[in-house]
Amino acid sequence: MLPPIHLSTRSHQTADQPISYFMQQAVENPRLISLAAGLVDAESLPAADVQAALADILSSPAHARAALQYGTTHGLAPLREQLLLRTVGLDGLTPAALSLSADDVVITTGSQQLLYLMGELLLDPGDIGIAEAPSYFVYQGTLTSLGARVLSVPMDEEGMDIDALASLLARLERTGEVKRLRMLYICDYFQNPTGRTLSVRRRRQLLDLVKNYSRTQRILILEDAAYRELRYDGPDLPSLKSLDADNSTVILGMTFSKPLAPGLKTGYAILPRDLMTPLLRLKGCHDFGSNNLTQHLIQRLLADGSYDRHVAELCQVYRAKRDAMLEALSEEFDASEVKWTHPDGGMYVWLAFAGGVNTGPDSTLMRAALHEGVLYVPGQFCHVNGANGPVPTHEARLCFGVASVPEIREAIQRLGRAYRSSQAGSRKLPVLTS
């Protein structure tokens, strides 16, 4: 018999993701109704619009020849280009003003990849990152996968809390633990879970907080900007990006995942100038380049105006859904027993039940709505175990991004059923089982 594969520390510090079971449970159960994984509007993929730009770029053969090529690990330097003139021009800026150039952009593959990159760049084990309460909880597992330690802090209706993110940080310089801190994230348009946008007054105070702390290291804010095209309702607001006038601090992550399509797999980042050279040294171990055909095929969706009308068709799809839930969910739910989040953007709707009612995986509740046919997210799985004390279970994220608008007034007359049955002691439900 052969000895055990040995593994590495890090594999044995990756755990799996939570929400693989759940989507595992979507594509199984053909009846069951998911608000659960965050996946995309199917019927809105722009095919058509996708199919006449390959055609085109493969229509010349010295463009096709050039997109099939190997790409740089930077990227594709036209696309950058475009990527950065749209992105401050999001801020009404240029440039200059931010003392950027197409040099300080980098295609992605994703935004994962580039969440995974900055762990991998900025964290030793036992180093320290800061997260919102509730946060992304994939990249907290990843930051765990790392060996950091990831701290939270709590929301309200403006996003973090700032005084009490100050609150940390001052107790981490009195135990001498701000030294091992390297970098807050933060998702702080329509975030995901909650759908809450960060408050402009707080971004400012967000931005001059973090930079009086870096005194013996920088501390870098990795700002995840996944879902700012995605706004239904409202003015746009700057982004923290816009306002590091000087290019040190802010790390942007964006995306073409949730705007455009997932399957293409790319995103791109705005980065302080010291830190591109170290990341492109250490994405270049993971793949000498993002995927070069589908950089070429969004330039063109870029430059013909395809994106621009897709986000805007896409924009009144999600709007209309979101719309749904948040109609479904008055007529079902007594706001005394269940508040929600009112999101002017983005995915995502975040419940929190009163009464001590539990959403956890294995909680009545959970059991109660797999028997109804609907799934959501526990909101346990977006919490840390840390110095805020016990984690709470009592929430839910709800993603209206893949059901239809039948679909979700549907799930949520189940989930409604579901929490009067469970609230009524039933005992002749399905025990969940991972």
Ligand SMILES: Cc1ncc(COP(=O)(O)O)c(C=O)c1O
The other form holds:
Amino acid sequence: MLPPIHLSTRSHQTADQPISYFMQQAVENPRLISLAAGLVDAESLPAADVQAALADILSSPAHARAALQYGTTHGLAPLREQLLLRTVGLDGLTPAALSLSADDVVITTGSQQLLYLMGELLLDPGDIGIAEAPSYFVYQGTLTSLGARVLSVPMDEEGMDIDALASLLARLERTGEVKRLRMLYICDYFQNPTGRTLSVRRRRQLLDLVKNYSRTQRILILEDAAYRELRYDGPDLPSLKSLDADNSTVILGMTFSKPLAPGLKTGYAILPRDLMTPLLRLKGCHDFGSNNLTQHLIQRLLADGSYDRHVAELCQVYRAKRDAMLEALSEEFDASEVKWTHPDGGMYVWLAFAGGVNTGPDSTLMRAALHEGVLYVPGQFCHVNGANGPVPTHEARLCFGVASVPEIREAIQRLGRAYRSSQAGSRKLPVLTS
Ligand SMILES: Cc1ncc(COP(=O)(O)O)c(C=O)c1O
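Could you output the structure for the form predicted in complex with the ligand, given that the previous block was the form predicted on its own?
Below is the entire complex, every chain and molecule, led by the chain shown above.
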């Protein structure tokens, strides 16, 4: 018999991502409509634009050689320049107004790489990261894998509750733990999982509060704006980065996964200048540069206007899907049974059931949902264990990204039937296997 492999402490503290189970269910049960996985709309993926741009790049020998060679750890300079102008442009600003240059931009392998690198860069085991409750479960998993402590702050319709954050910070100061606090993570546009957006008023309060506590060491804010460009209603809001005039506090993470194509797995970040060198050293250990061909491709799609056209089309597609989901929910459920969010963008709707309904993976509702052929993410996966008392078990995340409009309607009807049969409660429902 082979002796066992010795795995590192980090390996032992890294759990399976809960979403893997749900992805697997969707693959195994073709009849199932999954509102669980955060996949994007398949029909609108920009195959023709990508094909044309790639053909263009590869038809020029010089360009092809540049794109097929290794790039730099920092990322393609002209792309970083374009991204900086574009991103500060979303806030109606110039790079100079925020003391930024293209050197403050780094290209990453999706925004997930940024989340991981920031954790690695800032947190030693036992250090503290703060997140919203609920928040993006992959991020929580990332911090736990690094041995960090994740504390959370409740949200309401305006996003993170800043008074609750102020109380938490005051408590950490009283106990002396504030010196272990390194970073606050916030998904401030159409949050994954609730679809909520941080209001302008709270953006300012958040930044003031965090800067105020950065007395002996800087506490950083990781602003994950993955969904910012997918807005279906209302005016855009200023990024936290745009309020960080001295570029001291906010790390802005963006990705092309949602507004363009997740298969490209490319994102970028704008960060405080004194973080860039340590970040590039670490990224050098990970990959010494993200996929270079993809960077050339994105540069082309941005320059020829295809990206902007695509985002505009995508917003139409997702607006229709969101409306279909909200309409089907109001037809299927009574507001006294369940409340749900009305996101202005992004891909998620968050449900909160009343009356002690349990949405967990082993719950009657989940079994009934699988029996009916619909899948959701149990809300408990989006909460940090034990940080704010017991984890709520009555919530669910629905994603309207990948299912078609008719599938969304059908899926919500199935969820309604599942809910009613689970409330009737007596039947034992088998789990779908095919
Ligand atoms: C809030 C948020 N951040 C980051 C990511 C990671 O995406 P990627 O690494 O593909 O950019 C996701 C993916 O769903 C997400 O929802």
